[in-house]
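Here's a solo chain for you in structure tokens, the form predicted on its own.
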Amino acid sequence: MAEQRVGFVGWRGMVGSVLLQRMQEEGDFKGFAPTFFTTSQPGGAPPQVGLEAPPLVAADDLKVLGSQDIVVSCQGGDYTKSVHPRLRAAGWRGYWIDAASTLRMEPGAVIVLDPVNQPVIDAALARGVRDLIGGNCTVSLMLMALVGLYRRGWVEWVSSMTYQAASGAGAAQVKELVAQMRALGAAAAAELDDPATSALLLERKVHAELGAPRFPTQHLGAPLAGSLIPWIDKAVDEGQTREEWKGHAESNKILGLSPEVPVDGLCVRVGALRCHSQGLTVKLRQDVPLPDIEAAIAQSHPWIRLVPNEPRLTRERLTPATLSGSLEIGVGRLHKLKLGPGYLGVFTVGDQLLWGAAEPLRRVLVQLLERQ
């Protein structure tokens, strides 16, 4: 059997980045033919993977990406929407994996996030659906969370308020952050280096820096570091941004479910640079016992972790800092509300960079290159 030919668009971006790397931690560049596209440099050397690979090629060439029996986009929505139609119009039948929103809540397409809904991305395939996407990065790890007490019927609604670090929004928030935090170093710092400046004097000086016309806010719209932006994405219908709107219609499209588990709750940007963090209210069907939801959720996946509700482990193990660039998901801060005994209070961070966009793509790519 002839290798199979794949094709990796938007590979030098922040998602793609990283799923080059973790495929090279993996070892998944073996026994297939990789071709990788580009908007900017065409027959430029492509990256080393350890596979041979030919010249790199403009990420628009349709002859070329039709000859791929696998396209792997990171490439973002604007480029989905203008070369996904009309690869398929050309009669390109192959499989298209892809990290945008674009056709995520396509009826022909599948949302991938494969420890959470592998039986529905097994039948998905099975009756020939060939768009597999990664889902909206929290609600990806929301549900890598949740999905123990999902399992179990459990859950009857859920109310999510995230905290969502700045490199989801892209590279250029991510340096823009660093560049407001040394904003308000360089501000302050004659203060800060006093030992007898008082706080209110040190807060005062960062406010007025925040407020400063020269203040960088050019790509997140607003300060964000000493401070946080309560709106994320374009605003929809019944007050919802479009991101609130993602974590009840993909999170029941993930899981295949009918009737669908209510979810709602708001997104923040915070000043994290990577992980989203989540603080989450499940409403359960029923009054479960505190030690089997904790079994239930412990034992859902190899890459929870579970984190005891008492100060030093949660300052140590349940924040940004400790899991940036780690699979794990960490649970934590688990305990029932005093709204009433089936009310479930719960903390999460997760990697978005991971778990919430590079590795669900790379884990169905190499499942789709295992089926051959």
Ligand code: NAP
Contents of the next structure:
Amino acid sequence: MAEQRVGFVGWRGMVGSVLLQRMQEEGDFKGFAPTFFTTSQPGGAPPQVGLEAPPLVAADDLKVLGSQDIVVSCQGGDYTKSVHPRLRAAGWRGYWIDAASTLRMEPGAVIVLDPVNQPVIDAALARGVRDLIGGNCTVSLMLMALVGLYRRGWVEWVSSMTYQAASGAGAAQVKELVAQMRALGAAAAAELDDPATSALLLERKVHAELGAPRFPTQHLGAPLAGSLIPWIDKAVDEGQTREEWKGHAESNKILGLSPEVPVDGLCVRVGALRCHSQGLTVKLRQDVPLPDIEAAIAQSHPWIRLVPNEPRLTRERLTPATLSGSLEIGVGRLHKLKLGPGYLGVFTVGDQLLWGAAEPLRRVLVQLLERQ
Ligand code: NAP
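Same protein, different state: after the form predicted on its own, show the form predicted in complex with the ligand.
Full complex below, order starting with the chain above.
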């Protein structure tokens, strides 16, 4: 059989780079013919991945795109909006794998997160679905943490309070966060080096720098270092942000739930670099004993790392500082809340560039290549 042709668009960006890195780590670059596309450097050298590839092709070249069996796009929503409908209108029947949100809620698309929804993916492929879209990072990470409870039918609703990293906003925001940290450190350097400086003086220095016109906020829109931003994405109806809206819409679509399980909460950007954290209140349908809950979570898939609800291990294992760059999904602080026996408190941390973005795309690509 002829080798599958796979086109990669957006491979140079943050999600695309992590995707390529993971594919190389897993030895996925074998047995197919890659073509790398670009919106900026047509004719340039393709990345070295261990497979022959032609020079970079313009990402709006519908003819070359249309000759691919599979296209993987990490380029962004505007690109998807512009290219995907034209490719389909031209009769292209290949698989479109995408990190952008544009197509996620389309009836003809499936959201991919295979450790959570392999049966939903299988059913979609069987009925001919060809648009396979990665979920919102926060939603995917929440479901990776809670799927063991969902599978047992224990979840009545979830309230999710998020602590989202700068990487979810994009590369420019990550850089700006670190620039903000540097500016704060520089503004307070002299006081910090003087052991006699009071904490209040230090705080005043930092506070003045946060409000200074020179303080870099062009991409984040506000100080994030030394602060937080309780608004992510656009406003939608009823006081929600679009990021908050996705919690309910996408979690129910990913799991294929009917009736739906309500999910809502507040999404907050914090000064972490690439791990999203979430404080979850889970309303259980019944009073399930804590050991049964722990067992259900621990057994849900191989990447769960259950952290005992105690201070030393929580500080060591359940933080963005520990879990950045790791495929592990940290789940801890598990305890029944004072609200009542059916109310569970959970804290979860996961790398949003891995399970929150690139890893589900990589895994569905490998599945498609193995199926054909
Ligand atoms: P990104 O880092 O901004 O990259 C997007 C594109 O920008 C690249 O493919 C590249 O295209 C171009 N680019 C321009 N200057 C660049 C530079 N200096 N370095 C690298 N690339 C540069 O975007 P992203 O954060 O990966 O997000 C891509 C899509 O994934 C978006 O739809 C986003 O919503 C979605 N997503 C993101 C995350 C996340 O964590 N950031 C999570 C889930 C989904 P050319 O090579 O063609 O020039």
